[in-house]
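In structure tokens, the next block holds one chain alone, the form predicted alone.
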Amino acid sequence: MSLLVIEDIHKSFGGNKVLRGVSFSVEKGEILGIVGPNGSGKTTLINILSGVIKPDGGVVVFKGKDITGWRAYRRAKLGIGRTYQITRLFTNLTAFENVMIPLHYGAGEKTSVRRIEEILETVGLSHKIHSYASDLSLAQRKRLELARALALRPELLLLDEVFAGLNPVAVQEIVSLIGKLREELGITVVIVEHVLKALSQLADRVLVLAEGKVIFSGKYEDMVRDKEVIKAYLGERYGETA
């Protein structure tokens, strides 16, 4: 059984269909990539699966349960956990107390100081655990971030443009950091990303969105050489030379 299953979900803002008929399933220990240009529904899709935001149609099925209208803090403690684009931090805490709410409201453990020095130690924080949010290179705001949602114990953790605006090196550093998450702790990953170098070391699929249905999903090698994929996203000049 899939860990993951999304059945023909639609999603309109207005008069805007931004999903329409999206399907597609994500094993247990997989990392799915999910690209397609700007206005694509990527994170419409994200924040759908999250809970954020509920679809107008289809369903989303998680360890074998229908989830499709339940809250996001529901599925954070079934096993559903996220980044966004634009990290969301405490900026006036610490890295200790970032860490330490969702922890305790959202997991509803008992505050241990053990416990999250473990969390900030696998996401490379460990130095950084009594420096506030808001003196944190962005990099550094990337992994708290991560830290936050580790803090639930999530099986799937979705991730929307985590290496947005780092440099090649901290690139590098996250894609090993991801890499690491699922070897070490089994978490299955859903990464939304425009960083194509990244998700081609990551990815053991991608899934390419555009104008809101799936046009493709397979091997990053064989995506980067379809043809639909190259005219609704990757440009001509990038499929003669892929």
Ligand SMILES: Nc1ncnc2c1ncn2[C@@H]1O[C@H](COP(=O)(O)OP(=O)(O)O)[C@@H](O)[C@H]1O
Contents of the next structure:
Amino acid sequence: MSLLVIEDIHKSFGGNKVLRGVSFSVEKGEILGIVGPNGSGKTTLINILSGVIKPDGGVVVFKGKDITGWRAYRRAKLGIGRTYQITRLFTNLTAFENVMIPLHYGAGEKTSVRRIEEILETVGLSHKIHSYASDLSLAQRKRLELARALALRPELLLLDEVFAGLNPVAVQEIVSLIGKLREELGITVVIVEHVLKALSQLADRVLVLAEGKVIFSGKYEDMVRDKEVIKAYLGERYGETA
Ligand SMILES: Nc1ncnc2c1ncn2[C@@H]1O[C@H](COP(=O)(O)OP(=O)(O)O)[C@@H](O)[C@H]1O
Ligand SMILES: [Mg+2]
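Let's compare: the form predicted alone is above, so bring in the form predicted in complex with this ligand.
Full assembly next; the chain just shown is listed first.
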């Protein structure tokens, strides 16, 4: 049984038909990459999977349960974690406090200092535990955003452009971190990303979204050679080295 199955998802904003029948599944332990032109509905899809917005039609099944109508907090409890394209940290709180909040309110876990230290250690922020989020670098804020998602012990992690704006060294470090989350914690990952080099290293499989539909699903190496993908997506990114 697939960990996540979505079938025939539709979503419009007014007359703007953003998703027009999107279907795919994600296997346990898999890292699935999703790419597509700006405005192709990638973030909308992540919002639908995490329960931030509701689809107009279609079904979302996670661990065999139809969760289409479920709110975000219930999905989080069932094991769906996410990060945001624009980080949603409490900038006036420390790294420690930023992890404490989802742990306490989300997981309903008795907050232990040790557990918070452990999560920050996992994402490589032990040395910044008492730093204010506002004093962290972009790469560190992205790590902290990951830490907040990990606090809820997700089985499925949805990542929306974690690499955007990072320098190549920081990209490589976070690539390793995501690889480690899969290897050591067995977390399944859906990753929306424009930084193709990172995807080529991480993704077992890549989906390409264009004009509201999945136009490609397969290996990264085949994706970059696919004529339809080149026309709809890669053409505009030609020459990019990031
Ligand atoms: N809450 C919203 N209200 C109205 N339009 C939206 C909303 N969210 C997204 N859109 C529109 O949906 C389209 C897809 O957006 P988005 O999912 O953010 O694309 P991507 O993440 O692939 O760049 C865009 O045209 C965007 O303007
Ligand atoms: Mg987006």
